[in-house]
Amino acid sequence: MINAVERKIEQYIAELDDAYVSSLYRKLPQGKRLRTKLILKIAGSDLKVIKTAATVEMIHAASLLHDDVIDDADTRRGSVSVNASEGNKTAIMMGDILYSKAFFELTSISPEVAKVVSNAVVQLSLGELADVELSRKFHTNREAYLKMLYQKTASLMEASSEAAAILVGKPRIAYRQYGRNLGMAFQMIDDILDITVDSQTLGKPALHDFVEGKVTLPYMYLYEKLESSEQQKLAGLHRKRLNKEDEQWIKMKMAEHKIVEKSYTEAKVLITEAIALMESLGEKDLSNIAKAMIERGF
């Protein structure tokens, strides 16, 4: 049934009748669906749930188009982003257009659940002028990395589940916790994969995310863990072009001291506690789902 959410919202750009907007919306790499996949998994596939799919999807996509802006990203999943080939002012409103057509069609679906979606759009724009506001300095402030982490990506896997719940009558909360959860743990293991796999296969380059400015926990554990000079050495490094002796010591430090098993074991927390949650339900493709996500790779 993802072909059906495909489908819809191709008719829902057609319906832009717009041809420029059409070519860039075909550039857009469509990434793994997670969110289609919970709420045909939580909801079936009625016409309501097909339509709830396909708004959330195009929220997504807006917001990756106004993150690699904020972040003069070239590549997206490994592909030219639309604000490297079309430029920042083109990829910025292609965002504004798809968050506009996804909240028209939104109030056609059920109030309730526009307002649950609508409301995730609000917090992931406030995470994401959080991050830009965090990424400023180095910081160690981890109960604010927190709340970024939920605002810009958890939210809208928490509403996706939330308004699948509300659409077939299923409890709303424990399906809220559950999305809240996965989409959680799915940003931390993000993290751990931006400092342990290969910039190929990554499809952008490696450490990438402390160059950009974004300290992550498996950053905030190292520096707990070291001295004071070095300490002062992994500060300094932060937004700056890594070299590879650079890159060999961040990497060297974070084996040293078991970093990305701790930073894992906090993702693994989150995962456990939503595949229980889950397997009370009896949703057990729901619970399979949260396995796959713990040892997931690109």
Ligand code: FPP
Contents of the next structure:
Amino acid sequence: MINAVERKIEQYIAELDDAYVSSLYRKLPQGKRLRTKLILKIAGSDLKVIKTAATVEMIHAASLLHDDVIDDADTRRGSVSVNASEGNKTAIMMGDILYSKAFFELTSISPEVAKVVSNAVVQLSLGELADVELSRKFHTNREAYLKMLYQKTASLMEASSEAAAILVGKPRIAYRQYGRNLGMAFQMIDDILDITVDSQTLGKPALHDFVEGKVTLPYMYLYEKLESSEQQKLAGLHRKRLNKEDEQWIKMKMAEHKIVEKSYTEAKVLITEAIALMESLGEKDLSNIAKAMIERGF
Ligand code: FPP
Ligand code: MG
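Okay, that one was the form predicted alone. Can I see the form predicted together with farnesyl diphosphate (FPP) too?
All chains and molecules follow, beginning with the one already shown.
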């Protein structure tokens, strides 16, 4: 059924009747299609469900195109990013095209679904702005970071689950909560993998988040544990190109203070809640998706 979603996106792109846009779309790596998997598992494969998943994936792709411009990224999912190969202007416009076409199609699905998904795009945008602001200087503002994480990553998963529930008359609040927890945990685990997985496997430089300016939860927890001279050292490395020695120092201190375990436990709380919620509704497949997320590796 995931194929039906791919075909629907291709149809939407073909309707734009623009050979360059079609060729750009073909070059985009597809990714895990996690939001589609959630939507299909919750709501089956009715045409409206397929359309909802297609619009959500187009919005997600649009947001990543813009994000790569904002982050000045060279790669996306192991391939050269559109901003790097075609330039920022093309990447921005391709994002705008995908987003606006998705929004146009969304309005013919259902007003309620359109409302839920478009609200998530507002949150996404607020989250990305907050991310940029929080990345400017070293900070330990956990509350602001978690709010940003919710907006930037969890909101679209939350909306995907809620929209799917609306389409088939399932209890929307429960599914919304499930999507939200999954989204928060997904990003928290992503933040951990940025520290634990080697750069070749990850397809981006080691400790990339911190170099980019992103003070993720593990760095905040580490800062709390360090002595004051070490705290200064860590804050001083923020947004710097790290040499091997600095990199090893951060990883050693993370290991010494069991930071990865602490961060992982936090993500696990959210996953456990999501699993319990779905098991109470008899949604075995959805609870398995949550289980697989906590075991995620590369
Ligand atoms: C990736 O974050 C970015 C997002 C999940 C959301 C980006 C949202 C926008 C640019 C605003 C919405 C815009 C439109 C057109 C819908 P990351 O940089 O932490 O992750 P990465 O490692 O995957 O780049
Ligand atoms: Mg990015």
